[in-house]
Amino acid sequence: MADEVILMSFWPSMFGMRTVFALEEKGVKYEYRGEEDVINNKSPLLLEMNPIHKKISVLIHNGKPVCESIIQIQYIDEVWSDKNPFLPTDPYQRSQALFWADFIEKKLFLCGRKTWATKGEELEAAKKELIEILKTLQSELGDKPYFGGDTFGFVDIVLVGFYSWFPAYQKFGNFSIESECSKLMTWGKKCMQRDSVAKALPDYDKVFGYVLQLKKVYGIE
């Protein structure tokens, strides 16, 4: 009997995108429900499957929910372990991949959000912090094609969903990531050449339009 795999997400979510990348890289057949209204009208299924956080993304495997995107990537890597491993087998290298995933998780989303949700001194501080975060990641990337070395791996999956948001960060924040982090942007373009990434990343203009909607919803001028 084939596995039943459902992904509940919302199309602009860089967290939901991660799980799509992982499923696509493994060649797993799944049903994608990417129109979950996470602001105004959370579905009964979402509330049932994630009663603690009540948010996307939720991976449902044979009726059982797996919540939080980084945990989902690890789960997918372990369940479908016969193809394209994401995490290194070496314990130290594995610990480093998990460290950088945690760094991205704790730093990037909130700082990126401030580039379109704040003004004045707070915005200037956010731009400076964001560039520092990205420079740190670029330094870790070094001259490797991917964070996973020659292979698209765990850290790449965790980070690349943000790539589709970079233009919105730059436009609303009035700054350039390209001029400060050109190697990281080259990495993003390389990731875009992968079918798994190209399939999940939304169009930049669509993300920009979504941020305009968010600004309206939250009363941010």
Given for the second form:
Number of protein chains: 2
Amino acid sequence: MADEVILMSFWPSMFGMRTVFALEEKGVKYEYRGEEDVINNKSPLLLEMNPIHKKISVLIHNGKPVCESIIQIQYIDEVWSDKNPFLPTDPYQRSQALFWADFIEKKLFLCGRKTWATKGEELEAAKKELIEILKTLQSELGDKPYFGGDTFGFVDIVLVGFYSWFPAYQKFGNFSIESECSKLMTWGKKCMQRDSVAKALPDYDKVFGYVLQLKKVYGIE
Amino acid sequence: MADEVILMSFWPSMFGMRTVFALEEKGVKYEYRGEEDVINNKSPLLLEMNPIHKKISVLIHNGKPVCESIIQIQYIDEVWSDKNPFLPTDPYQRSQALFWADFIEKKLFLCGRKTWATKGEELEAAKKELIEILKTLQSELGDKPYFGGDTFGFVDIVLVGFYSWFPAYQKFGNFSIESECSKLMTWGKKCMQRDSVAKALPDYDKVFGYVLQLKKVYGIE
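Can you give me the structure for the form predicted together with another copy of the chain, which would complement the form predicted alone we have just seen?
Next comes the full complex, and the chain you just saw is listed first.
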């Protein structure tokens, strides 16, 4: 029996994008189900498949749901293990890849959100913190082409969705990521050249328009 | 060369405890370095070994640090794979164990903290949320002896440290976890009978005294 793979996601989500990158890198055939409105109107299938968090993304493999994007990437790496491994085989190197994925998960989303959702001192602190986070990541990247070394790996998949949000962060926060983190931007451009990434990474203008919508929904001037 | 394993931790930390349980279950010989004051006075070794988060716990294996307790447990499971596996081998079951560990990580600490650090409406909401979280976990446990089924596994290791904090949550929050989650309490008692757990799980009174100290440090009446 052929595998039935469904991905429930929402196009601007940097979390949902990760799973597209992972499936594309592995060459897995899947059905993409883009949710319409993940804030006010969640689909019955989403509520059924992720009853705990009630959030996208959900990967459904032969009827069984896997939730949380980082766990989905590990799952995809283990199930389709014959092609393009994401995690190294050495336990120490694996632990370090998981560490950086966890660092991105804990730090980047909330801080990035503040660039368009806050003002004044809170915004200034967020901009400073965001640059620090990105410089830390840039330092971990070092002179390697990818976080995974010569190959596009686990940390690359976890981080690159945020790259499509950087222009919006910069524009709303009125600051420059590029001038402080040029190496990281070069890495992002390189990732964009991959078919897997180009497939799901949205245009900057589209993300910008979505943030304008979000500000309206949450009543942020 | 024999392995040199050092664990830098702090006795009341439910995160640090996890790594003790994992090392003990695997029968790994290690040196325990209890930090004295992880709030105001971090040791130079801690800052050197965890420069990113500057937090306990840190597992140092042959001079190389592994940070973040859940990643440490995965690392220990992979390096000492010959005894007592924590994660199942089946990718789907693994993803589900990782999901519940992540659920505990995201939900329990912050909500538990509110039972002794907040008042009024915020406290009432936290108590309600905490019971909901624990009931969700109890439902996942079902009729199994452990979250890992017949064996003490990954999710058990991640959760059981919190069990030593439940009496403090109950006392400060003035509510009963036991009356609503008796099955989960039975699970906790069962875990306590394991040598690995008994080794690191502190007495209730000691945790209670530590919370009193914390309230003083943070100026919470």
